[in-house]
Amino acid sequence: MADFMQFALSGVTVGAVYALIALGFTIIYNASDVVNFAQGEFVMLGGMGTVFAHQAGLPLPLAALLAIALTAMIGIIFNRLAIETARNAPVVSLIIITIGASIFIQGVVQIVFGKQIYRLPSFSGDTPIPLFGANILPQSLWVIAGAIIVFIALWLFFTRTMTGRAVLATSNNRLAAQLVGINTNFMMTLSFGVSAAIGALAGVLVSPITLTSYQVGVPLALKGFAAAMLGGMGNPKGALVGGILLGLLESFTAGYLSSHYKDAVAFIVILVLLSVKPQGLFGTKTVNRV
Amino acid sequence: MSNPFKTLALAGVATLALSASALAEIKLGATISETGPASFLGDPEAKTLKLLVEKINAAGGIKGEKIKLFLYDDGGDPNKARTFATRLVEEDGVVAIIGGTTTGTTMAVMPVAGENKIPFISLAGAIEIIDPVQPFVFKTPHTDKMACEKIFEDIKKRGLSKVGMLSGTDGFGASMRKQCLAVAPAWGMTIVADETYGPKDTDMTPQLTTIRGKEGVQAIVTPGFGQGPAIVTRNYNQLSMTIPLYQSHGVASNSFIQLAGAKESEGVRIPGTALLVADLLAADDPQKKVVTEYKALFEGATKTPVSTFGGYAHDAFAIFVDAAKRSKSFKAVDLRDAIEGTSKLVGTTGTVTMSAKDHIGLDLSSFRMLEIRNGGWTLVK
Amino acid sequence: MRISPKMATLLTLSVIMLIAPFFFPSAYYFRIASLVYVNALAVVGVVILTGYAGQISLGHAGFAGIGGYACALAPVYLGLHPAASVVFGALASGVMAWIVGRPILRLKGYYLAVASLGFGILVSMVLTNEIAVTGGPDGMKVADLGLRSWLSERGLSLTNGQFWYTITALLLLAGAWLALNLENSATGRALRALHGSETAAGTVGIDVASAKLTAFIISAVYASVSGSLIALMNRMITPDIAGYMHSIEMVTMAVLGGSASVAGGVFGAAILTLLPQALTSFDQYEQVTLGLIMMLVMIFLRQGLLPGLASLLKGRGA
């Protein structure tokens, strides 16, 4: 029982990390139908930025805020220079553009900050908290709380605010959105800024657990992408459930089946689920325009 | 942080400019994984080579001839490593190659070195590189087998025998896991758990929980490098585990203690090299001078702590320079003979004496069992 | 006499292949050229899948892995000749593509991307984890093809570089020829129809599912043969060949060069194979440059480099 609990806690912790990243994918996808493969780099920038601002003498909360703000700026610039300019390009071109951005950002960080691995100090110490016979680190609670708060905020934003609905409208039909007076360019800017900020926030929260370096972005982005697709791209609920589910799948596989094929089970579930439900768990069916 | 890089870049340019002006020069090739999954290993290796070449050229080179370094980044991809090895031999006309950060890239370079009769000093761990011995292939790191034996020797001294393994699935971890499983019976060890983790994994508590649940497990051995071992160490503390934890030589750097945390890494043991305990060595220790000098040079120029991996590159370069000084000529074939004749050369990893049958030249005694105490390294007697 | 675009592509390719070696100063250039041809072969497969049929795969390196490891394993375990192993690998990849393709090709856009990505990761995970069979992450040695010594016994002695240059050039030429024939066949027209609009293609009586599956299987075989050639050329193989980065590389080559045509794909393969060699003097700026080029080309030359440059030249000429 204690073992089961430990696996569950591990799964929820890792799952919350994936969920935070998946939530970042969700916003950009909702505004622009783009899956941003550079999302992992926002996570990396959040972590690395905080590490260096902290090393330069800023107190941790200020360093984190600065890193998040800078990352949001980078997200907005990336949207303006690359995504807006390449509007209406086919999916495969957009994939290459965002992967290109991912490689570019990694290259810059590697030149500026080097290739060392870093860790942020835990926010509330490293004393494990016993829970039903298992142990959890205080930092895990921060990550889980972060994922839930970001989820609730996004859910309220997309369902309860005019701006949130305007973002959705922009994605559904850009021209129609413009006709009813929505500033679609601003919606795109907003969503890239917010998404980058959420990514960076994720980076700040998880770096004390996962550590950070110039190349942590891609594997995290892949898992976050998989989680978002598992839940159904574009739906904050899907991102949260997909993330936690992926984390639990991995930890229970590692615990009860085999740690060698931990990641395999996650992807097999995705393959099977998508062949049964091609839009993911919570995705809505889109109708093809002819 | 940009300063060390700028310094390095400038130094590199200066080196090139200097060597270009020299009439005769010794062309040395290197293919290193500066980027990619093994960049944690390759980055200090590349920096070390650049620094050492610069240093020796500033001191007048070898027998009055400067060394010109051709260094390529293979990104850990064997296909690229093979291409760069071909380029080094065919285009650049080097007389020796250092590199192959990983066993995979090393295996890709070996045929090129063999066919073209160019001596090749690898920086990778696997025993297959030098067993069976190939005439033109050498290596500086201990073999993974030696690391396992050093750990098992220590476990045995503590009167324990039931071991749980938790290995990374990267080349380094997988190769050492294989060797440990193979030599365990000879040291009276029983492997009661054999778990793995991916190099990019962020939480290993499920694996550790499984190992903890195994009947009678007495010690944990965790081959791997990079952030994985640090996360394992933190998870081990999270689970309040107390059985002895052994990390591999893949983490032998002060940055491991920083990443895992001083409190969390208390009591962790690793088979390491003299490099980490330069200050603790007796004044008459033969390695004292070498490791102190290298540590000062590397940490002064890069502002990052020395690691075992940079030390491997240091030793490879030292072997090359030593051989070049003794060699009849700077021709590749003569250099090969000289490298094979390396005798009692003191490096960061140990004292190297090669022969036609031994292309690594280290023994178990060159490994030192280290234990982390109060955020620093101590020697286990 | 008018030359069809198909003949023009094949002629240009053969002329370049014939003339280039006369300008090669060393064996290194033969190696690079062989790599261009091997990569181009895989990319021609991607052109069929992405350029003709409009489907995305982020897991095609998985098939390269199957082809590569077939050449490493089949001679050891099945006693097959390395050359027969290439065919065996291609068959295995085709069957695998058939099994995987049927469910996942029903997915669209990013959902297909993540499903194919999952497939690629599964293959590379098996190759990495089954250490007893595959040698794990350090990989394994591959048997000699034996053809070079066979030729030299019959009086045609080639250096290793020249030999692989010839083999890869011939196979690329054959691959390009097949792809170009496919383009003008009934299947090719069906593929391009569904690229435009699947719904429309369906209504005019095209069996959309089977057309997509055909393209997927054919492109898998191309990737497989390319993987086999890399294994045989290097005489060793590691799971990197099936890795995510290799999948991305294939798609990038195709799209960057111009995935709508075989010529564009080959051009993209050439550029992206040569670029890292040219950028070595950039040292740490290599990654930044590569990322920048990927973004700029896709933003400003959306059709890819070859068609983009061609239209730029035309625009200037007019």
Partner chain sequence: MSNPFKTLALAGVATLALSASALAEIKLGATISETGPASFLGDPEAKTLKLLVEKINAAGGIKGEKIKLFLYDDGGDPNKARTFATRLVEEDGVVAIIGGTTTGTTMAVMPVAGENKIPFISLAGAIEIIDPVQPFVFKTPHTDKMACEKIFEDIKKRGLSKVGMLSGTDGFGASMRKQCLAVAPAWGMTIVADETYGPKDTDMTPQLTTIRGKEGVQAIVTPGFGQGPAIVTRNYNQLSMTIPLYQSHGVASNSFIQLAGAKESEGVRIPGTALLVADLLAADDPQKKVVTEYKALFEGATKTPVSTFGGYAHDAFAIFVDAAKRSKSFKAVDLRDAIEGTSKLVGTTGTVTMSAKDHIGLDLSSFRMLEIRNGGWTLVK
The other form holds:
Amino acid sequence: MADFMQFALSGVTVGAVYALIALGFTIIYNASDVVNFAQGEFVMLGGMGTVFAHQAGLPLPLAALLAIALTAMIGIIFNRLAIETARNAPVVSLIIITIGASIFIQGVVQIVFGKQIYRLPSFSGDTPIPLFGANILPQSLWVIAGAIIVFIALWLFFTRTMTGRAVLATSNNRLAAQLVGINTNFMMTLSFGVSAAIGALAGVLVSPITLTSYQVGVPLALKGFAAAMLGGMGNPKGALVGGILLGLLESFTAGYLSSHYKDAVAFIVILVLLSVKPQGLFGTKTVNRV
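Can I have the other form now, the form predicted alone, not the form predicted together with its partner chain?
No partner chains or extra molecules come along with it, only the chain itself.
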């Protein structure tokens, strides 16, 4: 029973990180129908930026805020220079642009910061907390709390605010949104900025546990994308649930089978589920009228 609880707590921690990344995918998808594969690099920038700002002498909270703000600015610049200039291109072309941006950001960080692996100090120490016969790190509680808070904020944003509904309207029909007075360019800019900030927050929260380097972005982006697809792309609730489920699946596979199989088993289960329910657990079917 103790082993089961330990695997469960580890899975929820990792799953919360995947959920944060999936929430970043959700925001941009809701605004533009584009899957942004540079989302993982925003996570990496948050962690790396905080490490070097802290090493430069800034207090950890201030270093984290600075890294998140700079990453959000990079997301806005990326939208302005790459996505907006090619907004009339097919969606597949826009996705390829995001992949190119991911490679570019990774290369720049490698040149500037090197190939070393870095670690942030834990926010509340490294003494494990006993829980249900298992142990959980204090930093894991920060990760889980961060994912829940971001989810609640996004759910309220999309369902209770005019700006959030304007973002959804922009995704549904950009021209119609413009005709009713919505500033679609601002909605896109806002979406990329918030998505990048959430990714950076995930990087700040998880770096004390998993370490960070220039190349952590790609695998995190793939896991976040898988979590978003599992829960239902574009649905914040689906992103949260999908991330937690993916983390639990990986943890139990690594614990009871082998860590070598955790990635394969997770994606196999997701493929089987999506073949039965292509829209994901909480996605909705779309109907095209002709």
